[in-house]
Amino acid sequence: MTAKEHTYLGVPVKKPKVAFFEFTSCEGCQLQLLNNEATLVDFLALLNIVNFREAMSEQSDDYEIAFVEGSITRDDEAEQLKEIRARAQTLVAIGSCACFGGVNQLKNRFNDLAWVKEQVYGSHPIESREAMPLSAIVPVDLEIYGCPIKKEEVERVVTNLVLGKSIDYPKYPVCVECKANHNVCLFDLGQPCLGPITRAGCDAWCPSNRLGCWGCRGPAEKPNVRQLRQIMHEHGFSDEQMLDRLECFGGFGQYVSELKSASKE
């Protein structure tokens, strides 16, 4: 065994060549990967990173796994994503922007891109199209949810990828994690919250800090949106307040039309 090889239960483990890319985003998800110094060295030891603009100057197009942050909002981004997909054996979407369109897709709700561009950029010419998740352009093998992603979850996913183990996400909602953390329900504190219908896995990150969930991880399995609407109404929150949260990150797009129709009844 060479000095560069790592083992798991005595078996040599190959370090995959990994590249990180970003499109329209704040790049906060990539920063999350570098923030936890306590485990950073061990995390990086699992990988042979060949392209990571925020962490290194060297670049290579020879990689096996591509981690991609950000939504697609320009034609050239779509073409670059296709090139990344062609090179990568595994493409991983990281963060709400890559998985759902993220906060960038809020402009889509106006259904008038020309008006949005005028409001934001005035007469300055800018290329910008409807914000789209990566999966709308190319096949995505794996999604890591959140805005931003949680470093601990990424480490677990990457470890399982390297070891060839299955990657499973909780099917229950954030409320379960909230109760496990002995939190006071945010509704009882006068805040709207999407915890009852949002995919768990964040350890109730926002509710544990007294902030109602905005659904950045997308829907849990079989989310009961109608029941949440009833809960919202019982606590004095309107359909518009609920829609603001459902539309924020793009993960609940399939339920928005249903709620808007119900609001007109």
Partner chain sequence: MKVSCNIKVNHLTRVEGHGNIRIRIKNGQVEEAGWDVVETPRFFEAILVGKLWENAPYLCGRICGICSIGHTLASIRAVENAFGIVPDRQTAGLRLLLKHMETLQSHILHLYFLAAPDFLHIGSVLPLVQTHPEVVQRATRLKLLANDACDIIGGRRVHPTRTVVGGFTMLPEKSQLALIKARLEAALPDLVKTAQLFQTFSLPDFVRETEFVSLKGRDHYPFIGGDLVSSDGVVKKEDEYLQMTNEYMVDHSTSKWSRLSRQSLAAGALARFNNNFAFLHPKAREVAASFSLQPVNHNPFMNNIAQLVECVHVVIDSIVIIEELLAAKWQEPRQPVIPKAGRGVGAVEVPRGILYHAYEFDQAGRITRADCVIPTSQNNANIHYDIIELARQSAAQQRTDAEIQRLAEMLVRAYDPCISCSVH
The other form holds:
Amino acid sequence: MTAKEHTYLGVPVKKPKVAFFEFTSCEGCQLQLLNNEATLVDFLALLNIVNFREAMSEQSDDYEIAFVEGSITRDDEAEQLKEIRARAQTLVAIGSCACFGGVNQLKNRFNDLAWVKEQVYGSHPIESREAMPLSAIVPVDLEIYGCPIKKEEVERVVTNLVLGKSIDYPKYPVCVECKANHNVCLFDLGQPCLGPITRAGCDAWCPSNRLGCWGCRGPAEKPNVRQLRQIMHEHGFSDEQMLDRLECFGGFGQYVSELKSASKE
Amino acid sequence: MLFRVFAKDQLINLYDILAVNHIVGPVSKGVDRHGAPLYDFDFIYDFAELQLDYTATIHSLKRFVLPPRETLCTFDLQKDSWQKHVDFNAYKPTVYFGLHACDINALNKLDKVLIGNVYPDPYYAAKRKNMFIIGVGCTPQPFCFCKSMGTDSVLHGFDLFLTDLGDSYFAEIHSARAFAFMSSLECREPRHSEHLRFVEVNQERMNRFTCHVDTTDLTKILDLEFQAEVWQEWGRKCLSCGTCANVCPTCYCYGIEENVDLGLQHATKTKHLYSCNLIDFAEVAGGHNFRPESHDRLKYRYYHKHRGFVEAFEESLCVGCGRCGQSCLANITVPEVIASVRGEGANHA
Amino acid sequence: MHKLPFVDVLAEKQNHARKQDLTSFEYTFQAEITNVYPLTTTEKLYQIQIIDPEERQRFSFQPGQFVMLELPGIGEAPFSISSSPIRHGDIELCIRAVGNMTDFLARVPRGTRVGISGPFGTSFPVEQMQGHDIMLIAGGLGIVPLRAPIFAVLENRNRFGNIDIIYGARNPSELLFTYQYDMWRQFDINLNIIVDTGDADWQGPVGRITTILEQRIAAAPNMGKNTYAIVCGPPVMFKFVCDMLLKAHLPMQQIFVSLERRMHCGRGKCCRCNIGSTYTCLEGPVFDYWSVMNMKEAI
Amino acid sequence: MKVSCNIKVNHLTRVEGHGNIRIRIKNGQVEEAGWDVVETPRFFEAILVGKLWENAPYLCGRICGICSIGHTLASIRAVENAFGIVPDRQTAGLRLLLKHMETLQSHILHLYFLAAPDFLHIGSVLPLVQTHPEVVQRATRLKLLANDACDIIGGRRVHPTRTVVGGFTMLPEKSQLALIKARLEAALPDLVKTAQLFQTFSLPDFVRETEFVSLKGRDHYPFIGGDLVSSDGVVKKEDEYLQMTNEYMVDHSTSKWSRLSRQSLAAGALARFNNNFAFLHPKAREVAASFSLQPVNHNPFMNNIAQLVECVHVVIDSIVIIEELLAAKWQEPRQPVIPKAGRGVGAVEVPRGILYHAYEFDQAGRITRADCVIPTSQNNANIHYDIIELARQSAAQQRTDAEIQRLAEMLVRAYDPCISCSVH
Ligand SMILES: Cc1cc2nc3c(=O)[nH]c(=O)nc-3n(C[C@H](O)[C@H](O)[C@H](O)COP(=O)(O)OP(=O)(O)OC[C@H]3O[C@@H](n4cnc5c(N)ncnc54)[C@H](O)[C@@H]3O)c2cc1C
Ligand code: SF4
Ligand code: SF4
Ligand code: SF4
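Could the form predicted together with the partner chain be shown next, to go alongside the form predicted alone?
And the full complex, kicking off with our chain again.
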């Protein structure tokens, strides 16, 4: 598409050349980008997409912003990521896999890759290493959280990127958005929820659908995990149930080990 | 004030008379995990949905007058100029059917700061001016301490207030429009026996309050106990989740966000309710946070409601509805916090 | 059936002291950035003029007051007016790029339209200070809000006694308004500048503001009641400086500070600027030291 | 001159996941050809071990971003079968409706965004935004409808939130369903236009006989649960799925391969069409007829048309389901779940073919073994042998390198493979 050159409040706005890449993931986050039906055309008009394997055949190595989905689980992925990092001015991690390792990192919890491989592939040799977030391999400029990412947030982030406006995430937990949506608290309905300690920004996606939060966006700033554990107990939920959610997406790493050692006591 | 009495089966007629307007009232929201009924304010489309004998609503009425998210204005941008369009987001007058005294008092308190102050808030005022309020007497719940806050009865800020006398309603009429509505209803002046019954019903209600807060010298005590150890204890429990402020009928602080549309031709300025309990509430340029710890913030909420507002307006910003304590997962309740600060609670160090 | 009449608040005339009707409370003056002068690597001075000549003339403020400056779609933030009150709606703001809105502002060219609302807040009691000695003490960006009272004082220089400006910055490259120092000195102002760390060209003193203040106080043993002080700077500075002034017998109500808080409305609504429960935007940003002492967590 | 070429397509575009095509022809002889999957595995089957039952649908939905609803439903079905929970009519209806909407959105995505550019000789759908805005608008309109319906019923279009073991966490508003119904009715003309668009494309004439595996319809075109059937006449029960899939490993693929009666088998829209043609809605059959598509068809490129036929079928069937839901009174959305030891299998027809989830549980409802068999892994072998056959025929017909590569890419895309999903 031909670019209409814009200025915003006198500041020239350039269409950035962007590329999309995916590593170990379900590609759901990229799909979310195509799922922006209502605004897709405007969204595409903001960008100069030079690489988007899932949607187009043309490919180019000349890009400014790289959106990368997925976690790193193989050496060739790590190498390719480093190449992307070297080319891109801005590296954006999209989705929980890229930001924290995502559900893929659940295999790390066994600390036994051989057993994990054997479970799925038997004796057939297969290459795989511990699942890692992008930031464990290269510096990441921006993270868009969520499993899946929320299109409204992506659009806001991309608009701000294009404008050169700063990008802020809520520091407070999901409860704020849950209450703003006038939901009944999941705990009152007898369901466990990580909302009180998880970073907001998803508009309480799950609680608004009466599903307790699983913490896909990682911890809010200074989460009071200890208190939530007590609340879980008071409502009849076990440490195991809390742990299931806490370790699900990899965002709560430090708190997972704390809870594990606390529940052993 | 004028008084009328009407039979209970007339209530539906009152509803019907008003039903051309938008009606908001208490509706059922299912049951909680213990099987207790849950209520909340919502739009009502059918008289059967109206649950006038509700216990208490989870959220306050605030969403209708101070929406959690509100577009304050939009901008159209041209190459070298822009226009600002302001919309107060009030389009229809709305009937609020069945508010308890605490919630009407809450609106009265909000008026003081949002309309009475040097800079009235036009968004709030526009909605507030388009309310028709029907109050209804309540049954005190174990967590209600409005009596301690002096908000257990309401003297103004409503059009009509109904008290259940058993088979009839005792109506206090407080506005000309309410009077007009009542005249199309089968009602009459109360008899002397009904005066007595009215007083009796209210007395019975008074006797049912079980939850109290000692507010004697509270403004000074809060100053004196500013460094008290109990704050730290509550702070350790607090999740800094802002739920208390979100359900509170009188918490009004907010944040502003401006966003540019994808087309880069339009922008919107949105207001979203905030809470002083949230971690970055008092953060300023350079990252300095004036209230970095959760106990600083929790304390500040009490400080604002029970001291600052009193200094400014001679009354507390808390109406004693108890919602914050009910909604707080960490079981932080106003009566317990204040008792502990006074050195009375079990929590006092 | 009764349809309730819709009350159009826009139309309804309100009897408010300040403005005629409620719309005016959301009114934004359209203004143009007429000039931008980089002062240091992070601070720029913006000359901003309200476009409508009538509005420009009507816009009047007191030294110490602030405006909310808005970049549509980007953000809105409070800034002290840093120019002379006699210039009305042709103001100067000195702004440090620290975040969302201010970073964007730094990229905006001359001629851009911005929005201004205000002026808001309390001001320095310049009238009341007449006939007295004045100490203006600023740390870092604190010099910005002091510039308006400096102008106000200079315009009537003969009505005031001794005037001291004590200004500290981290290093010489961060000093603001250097081009005006000579002019200030010409007006018989005792200008003392100190930096935390000097550089090759720096001739002046090195150290903390308090060092200079100490010398000043020692040199004028009976400043006490006859002196007014205005203190502006980072929160840590307030305490030390004000303590010294108190020791030098300045009455608390003659010491003024300008406090900075997060503000989203400037109109006493959003609560973001509350100190204890005092609205910085309504009852401040200028407070006398007595009020500050009386507020919890003020500094 | 005899054909000689060396085609290597690394990370084929416009498919989900990472796969490579290789074709080497020398002097008209195919020296080597095939399909390699290089996707990194995620080990979901291992991840699930030791987790409580409620984790299964939540985690397994994340096997695939495109058919997350199908995975979630298959997983729920497996858990429910293990615990002996039978969904009531309301739940079953809502689930099928949700499933249909996923089928619609996935097929539309494939037809317009992934497949159509090949026939129009463009690299992606992007140029169409300028040249054929009405086509793009139609595609997005259909996709948006399907996605909105998924949001309303499942809570979220990708990784649904309301679908849980025992039913749903909450129900849609009836007014929302009525709105979806109206939009579905309005979508039928759009599908007719879609058919007209595809009529203008020339689908390659390529045939390789194979075995088609799908659910076996009893009275309906099957989507959720039931017996399994193959076009070669094999019939099995749902929990005998292992005998239908027979997974094995090959060196050049991180995704497993399958076989049944022959060297390879095919699952997907064409397999369902071939095996259950009789249950298609007449309108859908009309569309098939307009493409001269009838069972049993062995041209893999016709999978595109079978998808189109299914779009028509699911739209009409969804309208029927919504009518029934609207007529009934809402029941409790969720049944209580009491875990117990045992094994459960859930087979669900997702857009790309039949999907199986199977779990074993201990007494407390913790997973002790998990197995998921994905349509694309069932199709891998078929894709592989199709490529070899295509290479052979191309060499014989003396096609150019570019033409062979284009055809091979189109062939793989016709399967609409979901590679990351197959390497789960
Ligand atoms: C009365 C008053 C007068 C001021 N005068 C000046 C001045 O003359 N020159 C000048 O450069 N600055 C002044 N400031 C500070 C200025 O308002 C902030 O630097 C500005 O708001 C930052 O906005 P931003 O969008 O760029 O930053 P943001 O991206 O919003 O924030 C960056 C950082 O600043 C914090 N912050 C956000 N808003 C404010 C705020 N209103 N006040 C303080 N910190 C904030 C954030 O928490 C964050 O840490 C004044 C502040 C007040 C209250
Ligand atoms: S509610 Fe929790 S799990 Fe759901 S999207 Fe938000 S952060 Fe993720
Ligand atoms: S007091 Fe309770 S509700 Fe309020 S922020 Fe703290 S934990 Fe949340
Ligand atoms: S502070 Fe608590 S009790 Fe008081 S008005 Fe608010 S919600 Fe009700």
